[in-house]
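First, one chain by itself in structure tokens, the form predicted alone.
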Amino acid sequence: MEIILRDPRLPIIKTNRLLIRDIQIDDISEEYIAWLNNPEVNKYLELRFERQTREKVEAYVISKLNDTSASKHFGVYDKDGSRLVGTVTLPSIKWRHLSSDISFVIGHPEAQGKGYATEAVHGVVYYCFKHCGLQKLWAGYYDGHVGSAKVLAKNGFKEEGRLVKELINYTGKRVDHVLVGLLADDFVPNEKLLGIGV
């Protein structure tokens, strides 16, 4: 485990198998845009409602690079940091409350099913609690999204409530919006995920 602080830029977080850092314009490949538009990847993401173009993705990335305080948008890279395979995002940090929501996706087809989401979320959660001073993180997901439920549970998040039938899933069915949370005091760093030196 290694965290290289680079204020005001996002840090570089090195977990057991992954490198997590800011996404730069040069990282926006046609492959990245393609998996953002892949229905199998985005079916539980809100971006599925609007086709992603290079212009839209670049504008989003630039906005995140320009303000790393209000939100933090991390790219998740494997193969020694050379391939962008996913993202972990803190969309809206509430510094006055020391809390934030967190979202994630592993979109590259060749990187799915390897436990990368669990490891990437763990690395960012560790950074948020140990280096940023946040005290509470929460996430929401579509009821029935087994992958998100497992990743968050493995990271110690517990269900705190549901917004009943609040969301319409990719099949057109109304489902609950499941809300889970984690306090800094309850977070247990996992050396297997983070690597030695935690």
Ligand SMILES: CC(C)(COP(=O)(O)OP(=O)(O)OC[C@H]1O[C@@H](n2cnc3c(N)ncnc32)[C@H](O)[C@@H]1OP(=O)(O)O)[C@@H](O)C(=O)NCCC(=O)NCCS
Given for the second form:
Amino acid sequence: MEIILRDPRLPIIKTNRLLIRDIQIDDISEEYIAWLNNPEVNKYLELRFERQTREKVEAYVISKLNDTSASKHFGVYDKDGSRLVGTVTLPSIKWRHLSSDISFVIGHPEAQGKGYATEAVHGVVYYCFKHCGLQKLWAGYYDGHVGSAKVLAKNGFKEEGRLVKELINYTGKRVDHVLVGLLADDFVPNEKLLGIGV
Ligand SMILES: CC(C)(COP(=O)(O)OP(=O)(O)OC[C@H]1O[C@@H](n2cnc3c(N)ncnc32)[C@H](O)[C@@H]1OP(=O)(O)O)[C@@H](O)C(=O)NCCC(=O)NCCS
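Go ahead and give the structure of the form predicted together with this ligand, now that the form predicted alone is out.
Full complex below, order starting with the chain above.
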């Protein structure tokens, strides 16, 4: 595990197999835009409601590069940091409360099912608690989204509540919005995910 701090830029976080850092304009490949638009990838994401174009993705990435305090949008790279396969985002940090929501995608079809989401979330959670001073993280997902539920549970997040039938899922069914959370005091760093040196 290695964290290279680069304030005000996002740090470089190296976990066991992944490199996690900001997304630069040059990183926005056609492959990346394609998986954002892939219904299998975005069916549980709010971005499915709007087709993603290069212009939209670039504008979003630039806005995130320009303000790394209010939110933090990390790219997740495998193959020695060369291939963008996903993202982990703190969409709206509340610095007054030292808390934030967290969301994630492993969108590259060849990168799913390898434990990358679990590892990438673990790296960002470690950075949030150990370097940023955040005390609380939470996430929300569509009830029935087994992948998200498992990734969050494996990172120590526990269910704290549900907004009953708050969301309409991709089949048109109303489902609960499941809310899970984790306190800094309850976080247990896992060397198998982060690599030695934690
Ligand atoms: C859901 C997602 C993040 C999982 O990424 P991943 O890197 O494949 O996940 P991991 O390999 O770390 O899997 C962790 C566990 O979840 C399970 N899992 C992952 N995706 C799953 C799916 N679609 N259905 C059922 N189980 C799934 C894995 O089998 C693994 O279980 P195990 O520990 O019992 O073996 C990824 O498929 C994705 O980004 N999907 C689209 C976007 C999305 O839904 N993001 C979350 C929004 S809250």
